[in-house]
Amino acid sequence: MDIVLETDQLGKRYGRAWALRDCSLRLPVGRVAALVGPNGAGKSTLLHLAVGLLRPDAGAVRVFGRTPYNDIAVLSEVGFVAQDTPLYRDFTADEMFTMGAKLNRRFDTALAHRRLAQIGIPRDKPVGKLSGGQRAQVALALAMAKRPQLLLLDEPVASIDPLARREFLQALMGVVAETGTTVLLSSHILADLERTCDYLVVLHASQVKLVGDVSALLAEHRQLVGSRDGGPLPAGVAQVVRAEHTDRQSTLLVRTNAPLRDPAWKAYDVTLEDLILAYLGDGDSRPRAGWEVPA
């Protein structure tokens, strides 16, 4: 399996307080990869580290097996938006695509060109006259132009109202299928996760809490439901991610490696949403009284 993006207990600090820390994960290529985390988990840092904007104070990161710190090789192949889509706003887009062309070797003014054809953007208005989703896909045609490997998105869609947010992320995988791209995007919006990736990363307070391919990330966890008091967790329990109880029933998250048959508790199925959540989520984890997590 080839990997395009590597960290290794990667770690960025502010002062005495860890931005990132010890984050280890490997995306593979042609993904469509979702990085979660609430404010402050640590996204940004980690994707500017991946561009080579920020140097590591602890760990490793490799980009195509390489350091991308200054080296050419490595940053023509990736493109990056940032979270408040920097473009300038006197330019036009052409003016934009001239410039990314003067600047990339491979740079592809007829997709550019076709990209904002395809959605009405004018080419020939000064961005900043633009509005906020017509800015983005100026910025994601502008990236994509460059006809990277690995595309960066950090929450290029959080400021634009929904039809735009629809738009921009049908046009990323109309180009992701025409390219083969892979795409790492950071966003909070988990139903626009839910379409578009099928592969998770979650970060909370400054750490990795789970990666992976969605199907499979989904395969083997379950919510389970029984009686407050209902006795030892089913065979085939690993981890019990979350737990919420009322005085009379409990409800579990839990990570399984093998199927669930107990009569005491219900299983079903989880969505990425309930995934994403438990995760994040600062529930009680910890078992109760007559709860073991077999062997």
The other form holds:
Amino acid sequence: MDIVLETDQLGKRYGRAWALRDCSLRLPVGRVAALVGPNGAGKSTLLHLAVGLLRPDAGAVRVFGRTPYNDIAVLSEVGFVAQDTPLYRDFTADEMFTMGAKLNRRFDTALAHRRLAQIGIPRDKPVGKLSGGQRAQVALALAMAKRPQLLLLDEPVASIDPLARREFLQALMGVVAETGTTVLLSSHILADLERTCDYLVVLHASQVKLVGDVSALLAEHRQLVGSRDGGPLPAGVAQVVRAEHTDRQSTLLVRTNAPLRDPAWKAYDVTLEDLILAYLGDGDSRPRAGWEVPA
Ligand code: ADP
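Right, and the form predicted in complex with adenosine-5'-diphosphate (ADP) of this protein, after the form predicted on its own?
Every chain and every other molecule in the complex is listed next, the one we just looked at coming first.
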């Protein structure tokens, strides 16, 4: 399995507070990965470390096996769209593309033109006069025209409306299908991710809570519903990720290592949103006293 981005016990701190800590993950080639977590979780910090804008205080980050902070040549393979798609607002898209072509050896101006034509965005209007969604599309076209092997997007859809968000993500999927680029996309909006991403990284309070292939993660988690005094957990439960209780009933989100067959508990499939929220774990996520995970 080819690994595009790898972090090993990666950490970054500001003063005494860790913005990112003990972060270890491997992003395989060709994936569209969601980097999910609430505000302040460390998403931007991770992306900035990956493009060498920040230097790690602990551990290591490697992009195509190289260290971006010291080896900036690797950045020719990386596209990065920072939060709020910072573009020169007085420049037109055409002017941005001219600049892109001067700064990048392999810049594919035709690809950028084609993308904007497909979605009907004028190339001769200052980008400051475009809508938020259109500006996000210009930033995506600019980043894609660099023909990066890895594309990092920091909250690209946070500030645009749901329709523009869907269009943006469709455009992203289109270019990914066309170019095979590996993508890491940070977001705190969960709704769009199920359609877009096949790999997941959940960050919370500066730590990685969950990482892996989306379909494998969905397959190994279940929601269990049983009576509050439902007795021992079924065999096959490896971890209780989250537990919620009413007077009569307990609802658990569990990680499994074998099929669950126990008439005392009803087992349901989970959605990506259920899974993410369980690992972000606000509320009562403690298993009820006395629940032991079967060996
Ligand atoms: P996210 O992108 O998930 O919202 P960030 O990576 O921006 O999170 O921030 C992670 C933590 O690091 C937050 O607690 C934030 O306040 C802190 N932080 C980020 N940048 C700085 C900075 N330049 N100086 C001090 N603290 C920072």
